[in-house]
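The data below hold one chain only, encoded as structure tokens and taken in the form predicted alone.
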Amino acid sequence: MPFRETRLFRLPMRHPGDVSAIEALFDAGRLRPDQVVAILGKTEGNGCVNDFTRAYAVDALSWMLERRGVDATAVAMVMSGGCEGGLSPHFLVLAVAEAEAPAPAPRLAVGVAFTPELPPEALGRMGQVRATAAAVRAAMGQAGITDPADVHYVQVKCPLLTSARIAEAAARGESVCTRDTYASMGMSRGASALGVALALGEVAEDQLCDAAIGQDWSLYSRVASCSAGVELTRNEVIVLGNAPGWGGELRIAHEVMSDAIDLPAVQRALAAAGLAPRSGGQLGEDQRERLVAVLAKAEPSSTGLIRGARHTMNDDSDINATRHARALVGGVIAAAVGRTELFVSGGAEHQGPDGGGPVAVVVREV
């Protein structure tokens, strides 16, 4: 079996259907289309139930890959809507290529797996938890990661409930976890995150039940990032970690933000990856050149407080709370790294402590 290396490209998008930067990568011979295993994207929609920028991007990517002879259904596509504040729309293209030899130290490893199609009645419940856990274990096996401690980030794209899906379940005599389509996003994200936690041993199965999902915030994963969308009916799982036997120059590290302004956690993640800010607190140009990607979760605390002071994110009837959170966390991280192409995803149910969430950085070794 040939040696493998993970390749990761951060590419701009002019609009959600703009895949020209990825096509240019192929046309220049820098990457073969059949090496792509996953594509993450930040699109400029609202990140809510009716954010069709995600589906638009997936359609554009699928058509482009199919034209180049790639089965798009085998590529995990995770589109996260919402570029509030200064966040920049962009794609992260993950690929696995052949390497001449493994690196002397563990390097970035990636594994991708999919759950079966999830019926509406499974969302936000133990069926989704168990299916996600099985997919995480499969992705770890594909990546050659045996120790859960070597997993630094698990991205899950999961479905949500629509009025049509709720009606379809009812026609079969099945109930759903909620009839509120927006609330279903959080329930699906939460069940998916607990599936990650179950697979990695962060929680025990006897701690889990339908009633705990979206309620017991003491149960969470430190590495899960889950994003819900209308454009799919299965969970798509991407496991990122460091593993021996992989080549290349990339490595990943992570930390957990305890709240939305936990700048020290961001700095600890950067330090764990071998990056150090200059005296002013922000990465210098040479360090930014080594920083390939930043991935994080954002969530307004359910208490309505940040370090004892009241916030209004949950009370704003004009702008959804997760949109506020993405802008806030994105600003904190951008100040630390000096870059706005950040994959900051909103809605961190069971993904880190209440009001916080994981932050992961991928760097290029020197």
The other form holds:
Protein chains: 4
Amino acid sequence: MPFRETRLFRLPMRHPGDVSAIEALFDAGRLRPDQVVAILGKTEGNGCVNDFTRAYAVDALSWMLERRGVDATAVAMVMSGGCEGGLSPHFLVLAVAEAEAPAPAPRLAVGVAFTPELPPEALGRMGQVRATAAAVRAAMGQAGITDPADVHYVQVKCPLLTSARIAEAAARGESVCTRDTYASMGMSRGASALGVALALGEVAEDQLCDAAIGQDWSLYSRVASCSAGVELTRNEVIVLGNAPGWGGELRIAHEVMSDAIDLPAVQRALAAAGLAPRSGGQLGEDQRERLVAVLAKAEPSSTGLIRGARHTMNDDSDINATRHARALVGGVIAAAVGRTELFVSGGAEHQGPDGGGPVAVVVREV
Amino acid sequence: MPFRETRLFRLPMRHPGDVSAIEALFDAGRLRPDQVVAILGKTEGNGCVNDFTRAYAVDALSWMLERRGVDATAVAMVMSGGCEGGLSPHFLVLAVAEAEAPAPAPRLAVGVAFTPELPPEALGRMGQVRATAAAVRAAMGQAGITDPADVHYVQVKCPLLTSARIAEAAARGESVCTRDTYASMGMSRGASALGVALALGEVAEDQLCDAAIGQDWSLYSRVASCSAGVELTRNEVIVLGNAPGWGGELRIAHEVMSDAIDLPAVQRALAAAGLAPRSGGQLGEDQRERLVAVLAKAEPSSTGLIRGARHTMNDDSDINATRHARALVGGVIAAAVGRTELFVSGGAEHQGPDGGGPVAVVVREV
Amino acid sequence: MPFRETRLFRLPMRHPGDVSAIEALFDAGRLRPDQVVAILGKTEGNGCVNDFTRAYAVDALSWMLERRGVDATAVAMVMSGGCEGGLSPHFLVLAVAEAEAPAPAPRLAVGVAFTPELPPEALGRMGQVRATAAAVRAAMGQAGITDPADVHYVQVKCPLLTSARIAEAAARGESVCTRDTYASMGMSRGASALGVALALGEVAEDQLCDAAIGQDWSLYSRVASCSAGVELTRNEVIVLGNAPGWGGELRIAHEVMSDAIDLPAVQRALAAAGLAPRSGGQLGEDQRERLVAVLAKAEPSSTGLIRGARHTMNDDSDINATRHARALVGGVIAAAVGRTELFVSGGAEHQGPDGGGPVAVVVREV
Amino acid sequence: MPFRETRLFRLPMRHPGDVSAIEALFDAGRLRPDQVVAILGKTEGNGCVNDFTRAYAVDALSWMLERRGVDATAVAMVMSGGCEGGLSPHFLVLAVAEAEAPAPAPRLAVGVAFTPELPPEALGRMGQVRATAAAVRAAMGQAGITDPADVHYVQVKCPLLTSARIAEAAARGESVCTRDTYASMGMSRGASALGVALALGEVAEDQLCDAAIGQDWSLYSRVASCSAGVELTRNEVIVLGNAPGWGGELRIAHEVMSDAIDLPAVQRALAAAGLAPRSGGQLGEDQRERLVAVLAKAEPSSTGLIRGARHTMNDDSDINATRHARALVGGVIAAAVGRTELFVSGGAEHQGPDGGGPVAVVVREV
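Switch from the form predicted alone to the form predicted in complex with another copy of the chain and give that structure.
Let us now look at the entire complex, which starts with that chain.
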């Protein structure tokens, strides 16, 4: 096996079907289509049940890759809907290229794996937990990561329940974890996150059961980031960590925000990656150039409070709670880094503590 | 005239009609109802045309004050709708009490004034500009502020156009500045802000005309904060500044955010008030206790960009642009101060530069 | 006991706090405040959790009635939020006045009753069902209605579960039907509706059990209309029917819409009240003048289909499903009657069949 | 030239990217891809500026047609976003096949034409009006319709202004008709409708000018239906009428709804097509089978009233006015026909009178 190098490109999109920035990379010879292993996208839908911007982007990416001779089904595509507040729509393209030699220190390593198709009745339950854990272990192996401590971010894209899928299960005499299609997104994200925690030893299997999913918030992963979407019926898993033997200049670090306004946690993550803020508490332009990507989770605290003050996210029937949370956390992180191209994903069930969530940064070493 | 002291109380509300925290102050003898000169409120509506949480709060406050023998019409009430992201609903009660002696240094001074009733055809036009300027000068006089440089925050509550008001004007053969009721809020805020700028000499009268309102963003006030609401038909003006001869412990400072993620400007405003952030870039608990109130304006940049990256606020037909902007700026400021009880008001037309806005802080001197 | 006459006034509101049309009735001497027994209102909020237009209207009505010496707590007030589509905000004021003599035929009769306080553990369960049934029988007695077939509309306002109430029950070792406070609204409505059905013999007691509530949609009332509110801890019941011995000119009739577009059911209800549509299928102006009020329930079908065609209500995360349903049913009924002042209320658990609901009309006899 | 026959298929979609029902027609040999001349679609987005379901459907249709060897750019595709209330997402596929002989009476005839690319500065102004009129005349010629009275429906799909397009025009020193992207949809629809009216002689050219567009509602077309979308930059025009010399069984008729609840107008349109409602005012199942398609426009009245009662559409900042209007008119028409697969398009500026709009029906002759 030749030496490998993980490459990561942050690219803008003009609308959910606009893949021109990626094609420009291909046409310029800066990236080979067959090197792409995963594409993350922040698309400008509502991030909830009827957010078709995710499927639109996935279809546009798939048609484009197929036109260039790539089997799109082998590329993990995770579109996170919702660009509330200042969040800017963008793609994060992950590729694995050959490297002449390994770097002197551990470098960004990526592994991708998929679960089998998940029937509606498995979502939000132990079936999804165990299938996800197996996929995480497979992806770690692919990335050459043996110590869970070297895993800094695990992206999972998981299915949700729609009226049609609930009816299909009922037709087979199967029950589902919830008949509320919006609530099903949280159950699927939560079960997937616990699958990551199980694979990384953050929780023990005997702590887990169907009843704990979406209920016992003391159980969580510090590196999981899960997004639910109507466009897929299996879990897609992308493991990011630092591993020896990889080439390139990229390194990843992470921290956990204890609540939605935990700026110090964001600063610690940046510091762990070698980026200390300038006066005013914000990165300088030169530092921003080294910051390739920021990935974070956001959710409203279930207590209805942030440091004792009431928030209205959970009781708002006009704007879904996850939309408020993305806007808020996006503002907190933008304050620190001075940029709005942030992959802030909503719904952090079992991903970090209640009301908080993981934040990971990928930087270019100097 | 006896010595005066401005008092400011930040109080939570459980819902827009909940004035119990204010009544508790009265019942505990900590504040006399007749000392109240103004009440600002951040209420959990949409902050747009059909936001009835503002009128609900004003009615609840008025009924409560009348029950306690106060003429509520003499109290300026400015409810700013919209608690997007993490913003926490709260009241800011401004009162003027007698002081035994003036403080050794200038202290927070407040002045309140009202324009005459503004007919629909005056909104968003020079009529509203000039009436607002006159009210600002009257309020400065009341506060004993002679130098415009000592004015750090001018809150204006202004009317908007509804279908009914447009029809009423048309019935009198009068035209209005716009038939779009939502757009009318921005025109009314903009004309009011230019009225503040005119009174403070930030712009010269010959620079102003109907056509410049809502068009020439190079004209703006650095201290104006204007909110439009369906519940009033005149402008209410509250001037806050530092003036000699006042007692008490409160002082106000301000800065201007050049864009929505200008954390350094927020840090400068805090520093000007004597609050330097701890490690991690956020105020410590002891510093937060000295920070009585934070007041800021938020708006989406008309360019559709934040530091070159596209935002989706202006093209979102599900969530109004001002709602996105409040959530974003609320996140940026909460990152700096570690609190979500922030009076972040949307729609900063002619209030600070395009996409930015004023931020003011009131602190208790030690 | 003197002869009685039920009076019903349909009055517009300019905003949720506008009770001027009711006060005008009082001031004109057309209605005595002490004669008011109930006020229904269609207010322009979202009809969901954070709809404060309902509380605003109730507070405004209460303050106004108290000013006029009426004990507002003795007046049943049921505000239904949501004026989607063309629905026009309005009040329906029910009053009982003395009549000189009974009418030659049965006339609109009203009875109001309350259940005892309902402990949290009773909500959404048989305890609430039985208590509601008893209150319905009491209200029928007050209205002088003996035959359930003469009951055409039963409005119930019922409590919901809050975190505090759930904790209070737990402290006594009692469980509740759900720990999801939003879900508890539907459970409370459903149990209340089944209580109406039990009292009227629409379902037999041996068909009912805790497990059937919110599950077995084949069990429903054809005349119940229930709404849940946080401001009360008992059920308020308003029974409307036709009874002998009452004076006045009003009569009520009802039908059940089998789905959301069941125009023939609406036409049958109108015909039962003596109103046959003119050519074009819509009432004529003279007929509309006789039609005092229309009251109906609306909900999206849980199948996701209307006559085999997919609807998007249940999967829409931007607009709550009940909002779509009110707009749709409002359009169907407006097509028949040619008016948009319709009391169309959402959330029809056990109130009519899945996707359908009761529709009642009150007409003035000629 | 051989005899022609217009064919029209109404097909469901499971989501905006689902074109499987159309492909099934092709695969079954019931329709040849090269016969398709236009595809109308009702997609489940918000129907406003950031409704990407329209572009998603157009891309999915285009990719599918290209795969089958058809030049998709030659097929007019008009996606109307918004399935509020009960409206069911569906496609209307228009095709022209060869006929053995002309029918004994005039039959449905279709003509398609396109304007040149329209720069941002032309939208909502006379440039767009004249270009549209020319395209309508070209489409009539293609359909073999000489008398404007034989034109019953003209579908226009037109561009809108986005922040990006406004900036592009500004960069060239060009102004646009409005900087409000949402308002631009109405201006573009209005100018397009006046272009139809000009071509059909419904208004005279000397009545038209930039200032009249979006202002003088007395000027309108009785057959125009215009939808604006972000996915195109020219006007697409589809003319539908009855013409001699065409084969097949289809015929079209239309009427104009004078307001949003004008059921009699819908009944007249059905009657003109030979469909008289059964008792209950709704079509019977056998009649529904003959009713191939219903196409209508909806908009809120600018007066804020429907027959004197206040509606809340224009003042709702949570749900755009056109969304309310589609739900309402969809309910009125569904009441008459007993089906929710209705092509109800929002925004009827200059398409029918203020608050009303055209309604057309295509039926299969027996």
